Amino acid sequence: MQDGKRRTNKERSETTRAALLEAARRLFIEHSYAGTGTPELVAAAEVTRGALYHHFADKQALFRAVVEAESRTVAEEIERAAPEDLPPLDALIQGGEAFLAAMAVPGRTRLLLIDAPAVLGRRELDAIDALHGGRTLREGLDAAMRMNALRALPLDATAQLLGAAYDRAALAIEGGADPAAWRVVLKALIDGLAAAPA
């Protein structure tokens, strides 16, 4: 009870959903999607199996919700690091740095870059990314091209290739590679896309 008032059904439902998402995130990171069963999920969330299926059609739907929440968090961190008043190339570089920092959260790289494509498929993951991290990169590239800070190139292809480079960097860094080396190359990639001075 809050301040002597009973919680509404909506509040109880939101609390249950949040508990499921929190428990699922932790278990999917600790044990992977394949290594996590629904009995462990409901036990960790301290809810019934019926509550799980009330909120999510199945384990994969719960996993998708976790991936979406993590992707949203990454995008928010990128947007905080690269405000609109930054010069376009600086915004791209700062956004890229923020992406790498966000992906350094333990377990996030495996969750988003290894398990998510395997469980959800590339098309579904691309749709999620288009709403979040991929969206921030595409918007940054578009702004830079419109301001003639970057060469005019096919936007979607540029965003996908640069995004893949950042994903590969996150995987390498999580695997123990030197982050400074990857940052130098990523900055060189962006610098190489810069428009020639007039």
Given for the second form:
Protein chains: 2
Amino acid sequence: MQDGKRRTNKERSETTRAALLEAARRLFIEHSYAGTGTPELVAAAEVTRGALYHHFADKQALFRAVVEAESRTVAEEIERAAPEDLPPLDALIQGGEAFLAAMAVPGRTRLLLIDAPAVLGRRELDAIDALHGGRTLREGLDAAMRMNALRALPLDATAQLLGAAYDRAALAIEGGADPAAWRVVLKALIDGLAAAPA
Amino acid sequence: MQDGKRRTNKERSETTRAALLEAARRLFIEHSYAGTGTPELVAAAEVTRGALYHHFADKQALFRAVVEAESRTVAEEIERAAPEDLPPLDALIQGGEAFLAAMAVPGRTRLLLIDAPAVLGRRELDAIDALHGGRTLREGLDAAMRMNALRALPLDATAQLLGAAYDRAALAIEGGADPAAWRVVLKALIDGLAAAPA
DNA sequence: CAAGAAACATACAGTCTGTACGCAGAAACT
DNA sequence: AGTTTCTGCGTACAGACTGTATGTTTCTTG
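Since we've got the form predicted on its own here, give me the form predicted together with a further copy of the same chain too.
To see the whole picture, the full complex is given below, headed by that same chain.
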């Protein structure tokens, strides 16, 4: 009892924080935010509610941390798949493809696209998204517009509208829809924004 | 106590049901679904919790009824503004305009676009939407495609993706964004789907 | 008008959230 | 090393909420 248990405070904190985040991610994805109680959550993490409320202000703060981490993961997966040296329009399609692949991880759509806006509010979710997932799309659009591959349009609005379309596609695909049809329409939307030859 | 209170059962039911629905709509819009407790709700409706659970299976069922009613109202406002005799593309833009106007009613975006998917699930919300709001867009797209004003694309996916874009636009506008920029991009998206002259 | 049903009202049990307080181990200080 | 302070965490508690069960009143029906 006194050998393997000699840990520094930082170690203790990081261990329980990680356990909480992992359990929270699993349960929020499995049963949704509202459907997961803190007693069940801390049991899964093998800590107590005291530890939870020591590390996070409330249940919502824990959820926010989970969403931020998941959002960052998605952004990383997209950037890892981004080839950089493609024509701008193809790069957008590729990035979109990577997004859909990343969102195919079970439960991610509900966590990031359904629960997160309701729990955190769209305002705060936009702030998170601006740092991670949405940023990649925005950068891609900006590059495409600068290279005159896309019509000049308000960047923010365009990024958000295209992002919303991709979000819905991810939801539909997770819901069992035929991915091919959705890809076709997404490509048509992007092609439609291409610079007019006139 | 026995004069003005002689009412048939149907009258009683309809009165309290209406009171519940109206109070629920107000409070769900003001404080969100999770932020509105049934005690507060029934107090606002001037009935008791017993009446609530007599008319609705649970809080979620009441919420569903509110969402259905609000969704129907939005659809009606859109159809009232639909001029029928416009060129298909203009009709789409007009319908979209009517949608944005309808969604400008304070709180509607959170009720229908944020809370509803989280509380009812996207599956069930799609079913409601197919009867009301989403149906109008789908019909408009179908007409436009039949008249060769739009490229032939999978109808369901196209309707959902455009719908998602309009939803996001409504959210952004309620959030204080400049409506003009968003209208420009929405129009660009639709124009981009127009039948290629080739 | 009596009997049954419908529309409520009230009381209760279970669960959840956030907070207050207490304790043990680590860190800081001398 | 010893003492003090602080951090991390466990436990107990108060308040609120949801859904149910049961009682009461008002209508309906034969």
